[in-house]
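This document starts with one chain, in the form predicted alone, laid out as structure tokens.
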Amino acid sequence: MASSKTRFAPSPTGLMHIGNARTALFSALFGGTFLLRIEDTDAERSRREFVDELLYDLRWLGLDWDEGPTNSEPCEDWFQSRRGRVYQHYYDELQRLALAYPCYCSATELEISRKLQLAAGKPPRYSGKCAHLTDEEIRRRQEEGRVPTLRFRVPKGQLVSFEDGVRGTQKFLSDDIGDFIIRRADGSAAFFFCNVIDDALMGVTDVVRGEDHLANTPRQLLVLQALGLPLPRYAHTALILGDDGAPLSKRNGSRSINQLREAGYFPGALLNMMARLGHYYESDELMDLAGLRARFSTHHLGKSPSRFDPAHLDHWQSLAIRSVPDAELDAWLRAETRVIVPEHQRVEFRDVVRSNCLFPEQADTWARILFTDERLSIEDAAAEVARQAGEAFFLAAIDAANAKGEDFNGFLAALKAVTGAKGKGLFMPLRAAFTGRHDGPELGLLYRLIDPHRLHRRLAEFTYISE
């Protein structure tokens, strides 16, 4: 939608996780203009360092925004903590229209009222106790030093309906909502209010967000209608569940984007995984951001929760490793790994990495196996293979390697002729001796990459293991 404008409006109270990163991705894929806004009205929990990390995460993922802050320095344009003057204008307007009023109810009074309503089988909502205070009653409460919140006066007997981009027609009765707080007692704007005011003033046409915000929408539409401000379209995406079926959290597998980046995941792997969490693509191929955007549609967003599966992410990581340019793959490796790999063997080592590794530490392990004299860590399965092959097998392998040199096929033929071994009985003991492992790169590639003296020494060492 070339004329659309979406937004991502996070609160900087922690590191960005998969759930809110997916919201940012879906908003960016929707099309048109993508706006970033920082909703930092929670003064106690908002931190500037979280804004810094948020901006870095988005840029690392490739989710560049068309409108929004360039750094973490709070400003009136994009940080809600600096927009109090803007919100005050609309508070005054609602009070002028008698559509907002001060509420002096204490937290204790509200909790008692809530419990009584629940005990009576009624949905908890504000009773309206302060909705009709006289000027004298207000003055007396002010003299007592009581600081009010400001509540929006919800009209009675109205049906609030809207067409959700995922869930179709949604209908809410205003009598079930209750008057809600739009300004806290400390003067800060409540989410219901500042979120929707900024959407209207910033020209947001389409809001893509989680279904946990679905019940907020009728409240926000009522505010916009009361002020005569434009209404955006909404699309509420299904929640993401963890491996235990509960909403995704640290407890059941969620990690921050920072943690995933530090682990070595490529941004393309995360983008392709997240794009398919609750959204259907006909293609199973790895796509760049432009490809994901071209095939994205709210009609392909599911209504049922989607489950985050780490194996699913690892699948996309394996495809990303196979597709990234050589320079990017080299930069992904640890600095010490790059030092270990001989320059003339760098191309073949990349093949090892692309086919056998998901993370930098795995690439480092293979570099040390292939290019250093560090003692091999021998897996139990590899040791058992060596014992079954026997001492004579490895002595024959040493002779064949000495006779055939770099000719791997000749080496295999000579070894097979002497031992009669074939199939797994031929390949598995060699793999064990070369690497100490029972799986890994193609055997011929290992034979070419490991220095002949190192390879001969390992074969000799395995004659003792096989005893």
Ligand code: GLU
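If you superpose the two forms and keep the largest set of C-alpha atoms that fall within 1.5 Å, you have the rigid core. Quick caveat, the model's predicted, so the values are computed rather than measured. Residue numbers count along the first chain shown, from 1. First, how it differs from the form predicted in complex with ligand GLU.
If you fit the rigid core between the two forms, you'll see the Cα of Leu118 move by 2 angstroms or more.
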Second form
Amino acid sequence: MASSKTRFAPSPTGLMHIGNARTALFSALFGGTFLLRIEDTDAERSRREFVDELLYDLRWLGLDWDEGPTNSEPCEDWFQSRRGRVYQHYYDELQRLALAYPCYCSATELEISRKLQLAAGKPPRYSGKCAHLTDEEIRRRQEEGRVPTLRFRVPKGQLVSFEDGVRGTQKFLSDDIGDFIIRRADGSAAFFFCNVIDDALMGVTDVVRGEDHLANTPRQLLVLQALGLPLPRYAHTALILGDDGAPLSKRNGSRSINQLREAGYFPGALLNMMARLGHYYESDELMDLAGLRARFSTHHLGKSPSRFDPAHLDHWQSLAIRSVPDAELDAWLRAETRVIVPEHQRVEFRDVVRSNCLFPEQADTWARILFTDERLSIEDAAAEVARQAGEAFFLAAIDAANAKGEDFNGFLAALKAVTGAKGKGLFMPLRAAFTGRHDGPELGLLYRLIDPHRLHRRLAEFTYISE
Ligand code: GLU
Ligand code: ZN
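Got the form predicted alone; could you also share the form predicted in complex with ligand GLU?
In what comes next, the whole complex appears, and the chain from above leads the way.
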């Protein structure tokens, strides 16, 4: 098979979120060359900050592109807003072939025609009013100062069919497609046109994109056929739904990649979660990009919508935090957390974080519990456990700690011997006194990490709480 090329072609009109990041991911996982193109033809809504953010998000996720812009400075190679000259060539070509024509219909005229068709129970299509204007008619309109759009003349009576990589054979009748706009009145290129012209010119062989574009594909194939340009293969991925069953949006839990990064999610957690949104992987293990790529196949893309579940993301986060390199984990911690952790306890603190935390703020809470004298906030459940254990238990614990020092097992045995407490009755009150909480790191680890004087003080405080 000749080498393949995929692309991600975002419109920089907003922040990247799980939906378009997944499209980027699938395109990157496909294999072969991965290209990035900026579809900024909507001058009003496109913003350079969004391009910056997009490049940053992609790099942060590790989805580096082989071809495409290196920064947000618009250039003719990768920014559609700068490719007017390229498109003009093909507009001219289509007009020369009489496959495109100027349309002078006003927005009001088009709207009336649309309503009439709908009222007659027909799907609305361009009526073809300007399809056969004479040179004279065109000249008159031009003289009146009317500015036309350019429409593609859809051939009559054709079957447009293609093999979709996900959805199988797709068939459309050209007669169901009205002549569509390829250049807007302001001279800017319309999506149907520039999107597919660029795919052809940039050598894209495989387009992986959302199902919402499926109905656009026959139009786009017709444009390429008219110009004799190469046709890419298409794979349209099913929608992502929120946990309420509606398409994923801000309202039902979609967050931007930026927000997820700020919350502390690791790229690896996001990648593994997104790779399984609509793509089946046999393995439930956390994989790096190379692993995800090696096992990716369009045959494993599902036809039915998939659901985004925030709990799945947290599951991958818990796996990711266990496997990130130490340096990355340290950098992920808040600066104020890093200064709290004593140098010689850094290694063990990482273990605490890896097995008890998902987010930097939780790591910060544990650092404060373990290494500072800030007042413990005592959970109700912990206070209740302490009351049940009673004052004598904590007094005995102080004695045992004094007698056994660093020897945690000796400490436990001594306390057990004096109080007769065992199992939960032994561990829970100790955990409560050490941390104010009813769960967290293993007790022995807490005993080692917390300074003996601090531990002593907390046990002493609990003699009061338990009164
Ligand atoms: N700019 C289009 C979008 O963001 C690209 C669609 C496509 O991938 O072809 O929806
Ligand atoms: Zn018209």
